[in-house]
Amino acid sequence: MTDTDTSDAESTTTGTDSPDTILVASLAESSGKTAITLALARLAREAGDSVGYMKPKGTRLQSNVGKTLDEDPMLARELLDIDAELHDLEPVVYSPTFIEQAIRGREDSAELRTRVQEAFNSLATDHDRMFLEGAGQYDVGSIVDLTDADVADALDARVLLIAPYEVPGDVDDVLAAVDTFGDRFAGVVFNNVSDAAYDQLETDVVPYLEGRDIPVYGVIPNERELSGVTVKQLADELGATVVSENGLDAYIERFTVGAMGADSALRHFRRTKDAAVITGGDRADVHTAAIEAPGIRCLILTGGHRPSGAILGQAADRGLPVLAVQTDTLTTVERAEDVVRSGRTRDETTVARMQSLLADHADVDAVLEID
């Protein structure tokens, strides 16, 4: 009896308390998940907690084979003053090559799970809280049984879901995620909500979800600075030549391809906003249509063509920047969309702004379970 008591006492004495662990998952790419994860971590640190960070699956890669690591852990290491190796912060590099190997049976799910757990244990030492960043979408990782739900189970984490909202039907996606996470689910934050959708979300959707015992911790309004890139940033990333310099501080949130006739192009361009038109440099009719459309913020000309003086004059009169690139239209579209998806505007200023938004529009104490 004495031996048993001694063993129990030693176990209790030598054991370490597990940190409170939150996994921030999302319904879609480019949801603001990184900014929210890091903003919550910094808010918890400001409240006096020691915090750690981990992204179990690296998905924002710069190469197919995963040799270039995900940028999110590098940003976290900088902003949270974390002294840890990237291979621990991001133990699984979920690259296209990795996925192909997994499909061929060359990746072992149990070994990967162990790798994630060991990295977590190393990072969590002496921390009060751990913040885990999920993949671009919460179901990524099914191939190796390492979805965000699997990670939450393996690391004993509660799950904060980041969701977009545009129309009532989007609630279906939230409910499906709630079912997937089960008892691990803690609540949802709606992010980047437009003015047009905000009132309906607050008036109808939030009460509906709360009536189903689904906590809604916050509704974050759209902030242009957090949802796009400036024309200047886009030009730098594309290696573009700026041939008309007015309006370089305008924000781009989406792209449209000018591959149709002038009349169709003008009708199409007038239905979009905060967009860049990407089209061949020899399509003067499309250039003119883009310049006339009020929602177009930039014209990107492909194929190494320089526009005519008349087009440049029209663009200058409207204050519309014009960029020229050497690549073809399809390649330019892919590269431009990658710039926006990769969140090149994410930096300390962005995270600080998200901290303010969370403080103003979300119940941070409830998220962090602070009494």
Contents of the next structure:
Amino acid sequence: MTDTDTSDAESTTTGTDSPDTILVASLAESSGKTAITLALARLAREAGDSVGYMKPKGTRLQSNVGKTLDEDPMLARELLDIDAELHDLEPVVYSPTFIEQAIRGREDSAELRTRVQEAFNSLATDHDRMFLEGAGQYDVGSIVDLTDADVADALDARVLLIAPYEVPGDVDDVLAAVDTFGDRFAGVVFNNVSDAAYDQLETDVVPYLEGRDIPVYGVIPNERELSGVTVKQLADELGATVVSENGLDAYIERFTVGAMGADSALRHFRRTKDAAVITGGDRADVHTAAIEAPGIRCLILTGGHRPSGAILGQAADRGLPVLAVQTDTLTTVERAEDVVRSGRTRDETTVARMQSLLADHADVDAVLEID
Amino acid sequence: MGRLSPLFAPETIAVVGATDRDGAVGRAILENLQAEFDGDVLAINPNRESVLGLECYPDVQQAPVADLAVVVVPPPIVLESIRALGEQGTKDIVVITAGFAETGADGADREQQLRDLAEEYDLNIVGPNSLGVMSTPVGMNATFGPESAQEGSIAFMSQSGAFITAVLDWANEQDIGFRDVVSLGNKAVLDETDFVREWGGDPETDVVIGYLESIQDGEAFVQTAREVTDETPIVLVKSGRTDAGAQAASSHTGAIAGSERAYEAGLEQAGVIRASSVQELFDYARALSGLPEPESDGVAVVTNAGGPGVLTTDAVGDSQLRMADFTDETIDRLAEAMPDEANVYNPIDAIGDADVDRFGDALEIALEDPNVGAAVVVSAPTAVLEYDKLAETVIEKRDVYEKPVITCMMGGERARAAEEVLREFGIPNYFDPSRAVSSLDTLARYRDIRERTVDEPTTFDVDRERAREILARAESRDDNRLGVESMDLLEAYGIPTPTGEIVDDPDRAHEVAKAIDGNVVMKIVSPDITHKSDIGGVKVGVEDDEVKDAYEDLVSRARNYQPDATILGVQVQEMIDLESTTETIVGMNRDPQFGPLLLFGLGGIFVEILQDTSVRVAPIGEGEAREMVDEIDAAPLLRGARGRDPADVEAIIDTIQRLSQLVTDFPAILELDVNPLVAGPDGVQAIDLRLTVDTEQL
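Please give the other form, namely the form predicted together with the partner chain, since only the form predicted alone has been shown so far.
Below: every chain and molecule of the assembly, starting with the one above.
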């Protein structure tokens, strides 16, 4: 509440009992922002508060009956029992078309800001708390002066930053974000921290940040159930037919393409872990190599071909699930890598799991400012 | 016979699913059994009172206990029929019914339950998805094929049922007889190893042949076949040799093809003779089942036709056989018996006007020569030569001398009658001399297999626990690979490595370098950088006071070229004298069917371009390790060619054996390369190491 923007915001967000608003911003895409936002909202609701949700800028776009929308608000609507219109939950659809229009000067920043504020006002009515989910990365939206920092100002929200951590150098990014958010910055939660990095973060980095008056609300360890993509989810996302279903719960972390002879394929496959093999449906030799290699968790057949019954039998025996897609190998690789990169499980179990992780590894009361 | 004897010599056979419905498999089997089987046949079918004149039992429980059951019921009730048979005490079962693992997941599940039942009731199960079994001594044809086999001494197994029906039709025409015939089907319980063991123990079986697309357990097969081939030859056609063939085989059986080199090595070590075509399979089978063993490799060729004589001589040259050097006495005797125009040296050309007597004399004189191990009689039809008489003469002489004789009475209609007579007496006749010679060659090869001895692998004193801990490091990696940072694995198995250490700071690098005599080699250590020298990641001959700079330089180069690579440190190592040493490679790739396939070769271009390597399936003893070294084309280089100091070959042989023990002790090691293993006059040193580990198997 130090600059003019804030007074602007206050004038429109009014209401004598305006809700407590938290914007969950992140340093990078796929950092667990959706799961954390919804988990926090549900924790607050369990504590007796009435909660609302909003994602001012939609970035995880999915075409829904001809209209481009973000998946996250749809999940929020379902999990938080919110009865609101999607165009309010996600007032700005930050699609490539939108960006083009904005660059050509066909979008007006002030108008957009008003649209966001109006949507917020209509959503916030009767709620004790509002949870705002930031864009993929906190600086997305500069083109129309609607970065997460701008949104926080416009809606009078405090900012919870979600950050990944691998090496000490990552702290630079955290400090830069803290600067950007200024007084609206409330604290940081490190998410998806590997076992290898956990100790260093706890013993060196957290005290360092706290020494600079940066509250660290929690350090959440890497959990496969949350960060990984199972074969079943992959099949759903790719629209694949499940041809052999033993082993659908396995997690996939990477992809490998089988286009070589059986001998080299086996060598190649053996070297990798938790991988899916993408290959033509007619390459029986590659299929059997995939069945043989211990690190291969899934076989994805392209071109709409089915393998022979004998191969399906072996795959079932070894517990290797087989998926068939209509697309060619290259397209399939791109799409599958996209799924694993944007990763995250988006269902109730994920959010429930995140709720218990937050309870165990973060100071939820401090995040929610409950005394 | 062994534990499977009731399978091949039952007194009572139950056909579960017997029927009289036209075109049904259950009817075909019953008819085949009724045709010749010496024992009792029981028909079981709940929907019939009687079938083809036999009283029909409604179920297994109400029928008498059978020694062998043939199951032809629909897939959903196969398992309950087998359980009932198991309860009743029938141990040997042939499952004809298809619809198991060859059809997909449901079938695979059913096949697993079948295996479980076999385990629970201790059952010998052939199939499922089998054509059936035959055993001619008891007149049993428990197949649904259209042909019965003739009696003989060949045992035949096939992974393709269709191949059996085709072969029997042809073999009957060729008068080739069989003792037992088995269609292996899906090999859910009994596989090729079980039958090889069974027939190896049967004195009436002269030769075992088979058509296989995959081998269930290569290691067990090698062990078993090794013992069996001491007494009984095994000849196999293994299909899927080419990439396209392997693909077709994978699609057919769902099994991974395995590498062709592993098959070659595994079967060779097992003493199995490999045929490359169906024709060879039966040529070899016929020779091995009907002809005596040659005592030596010397072959005498007796002919009336110059051209075919030369063709035969070439064929001998291509084989392990050689043209026999006749003794002076033989030459004198031949000169006396033959006209002046005849050639009395090998090949003996009795010339075009030779009659049966001249042929007979020449053959007799040749067979009496101690340098002659076998003979080929090659003839072209002439006005003075009666083929049927010549056949009788050959049979007569062969009987006297106990040496293998094969004929090439070339011709069509003219040769047919003679061919039949010869066949009756076990002498194969071929139009093409190369087939005749390769059959003889097979006899000589089998003789060598029988005579060879295979030494037991040496057990070295190693630190197995330490090795296990080192291998477990792969658990925390993103992939399954370990590299030079795990050289202590080799040390744990007594394979020498250069003095040195992997360090992660320049000061430590300096300390390590100072402790090493002379200059050092420094290398970047990263699982992500495969070609270190390409990015300037290797420095040779670094002096002590240059070590710190070199460290920084190596790390920054690696960072520049591959920013996201994981860098484990820098290796500081003693310098190896490359002038007086030779780079070799020792490695292992675990074959899906035969297990650990060891490889040895010279490093550098020898392995990459010339592919001059030798392979063996581990574990191996000293003898086989020595063969690996001697077998490569570049072996003379190691022995000290052109004034070079010979390398310490004994140390190489020792290293190969230690590696054999390492990969045998740890099935978790999927592949491993020591490249290079530097061999000098006084020992070897492993310079670099890469391996892939299946940590779930540790």
